[in-house]
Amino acid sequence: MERRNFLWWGGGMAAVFSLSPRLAIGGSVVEIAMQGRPDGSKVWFDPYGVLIQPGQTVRWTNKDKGNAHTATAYALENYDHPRRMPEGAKPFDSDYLLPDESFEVTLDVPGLYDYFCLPHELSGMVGRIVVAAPEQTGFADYPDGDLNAEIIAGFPAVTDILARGSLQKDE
């Protein structure tokens, strides 16, 4: 390798590593698709578990041609559901999204954000976002008992999200 190419390559790599961790992870907007089988027999968020950094934006887009969906945070303000988001975080609710419609929210407070689709919560259409700064630890799952067991079973484990960054369900 010529010296000039070596220096150019080295400078480029230094620029890449000097980017903020958020940009290095993959951009400031994280996409979550609302999916469903054509016959409506199964619906889900894809991914249903994701790790982001404080200040990142999450965008849900309804990719299911056969259903309307919501992305609704677990909070008393949202249909009297138990709060399953960090103290100080503002609850969100997309309202009904028709196919190809989107909703965005920027999450600034570190912690766990559990959310659901209003018409499909009991069908297991729930998701979890972990908002964490690099090297941040100490996240604990919410205690069982505030939701029924079928809904609780739909959430991915916090440790799996932290280990893999993004989790998808098998269709």
Second form
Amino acid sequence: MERRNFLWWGGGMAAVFSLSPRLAIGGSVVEIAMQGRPDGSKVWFDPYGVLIQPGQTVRWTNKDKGNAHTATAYALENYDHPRRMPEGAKPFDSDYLLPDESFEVTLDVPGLYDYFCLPHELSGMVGRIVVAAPEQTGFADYPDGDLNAEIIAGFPAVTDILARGSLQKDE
Amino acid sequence: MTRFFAFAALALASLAATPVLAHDPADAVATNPPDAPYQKVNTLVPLPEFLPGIGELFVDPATLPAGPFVAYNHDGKLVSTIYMIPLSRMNADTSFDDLAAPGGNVDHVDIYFNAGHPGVEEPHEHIVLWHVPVAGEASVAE
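Same protein, different form: I have the form predicted on its own, so give me the form predicted together with the partner chain.
Expanding to the full complex; the earlier chain stays at the top.
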């Protein structure tokens, strides 16, 4: 079995949550800002957890005047990282975005997409997107063993994204 | 990650072999642009040309990631010398000895955490030797 085959839709050892999305952002492009403190001591995606519908577009914009950021999907194709996106979904990588630059991607395959900022992954700058049709259920978290604990701790819980639709971190 | 370690290995090897500059280091870096082998950081890695709170940054690539980096204000005046030390290398088996100090007199020092950026892609400390008074930091605030 390919590794990715058991990472999604309730397969294998992943825990399955039978929650249906309460809130799905409809229609427009969903904006995610890449943020940082002026001294660079903390960096983050804002929001770092979002719920969207299949076919919806996500746009990342670097709002951090003193740094460069990326939005890079967890996938073997991206710097040999473990795959954390639905089977059949195409990995994305924004490459480095300087201040005020943007990158967008349209996500069609339902499921859980985890992504990171290349120069800031070790500082926990990671994010999660849940792509789900209204009332869709069966979302599973990924197993924890593929990334170190500091990175894992940076992801919002799937249940929180489904419940609230959009999650922000404290600065 | 692999990129960083390759980067760091190159830097450490280079540190051991870096000769003392043959001429007055203060003159070499006093104004923007500094003499070779310093290069503008944003031509080496994807970063803004002017970094708020730091200024326009130059480094000898052979000394990465530790530096020294030298930073200039909008008027081209040297304001600080900066070292960037990865937290992972602040341990019993690593030391950074004899780092160059090209900027001359030091007015005061700031040490603060940085979450990372292209070039030093892991959490590290910025050790900033300011060559201007505290009030002079405003010249690189934005």
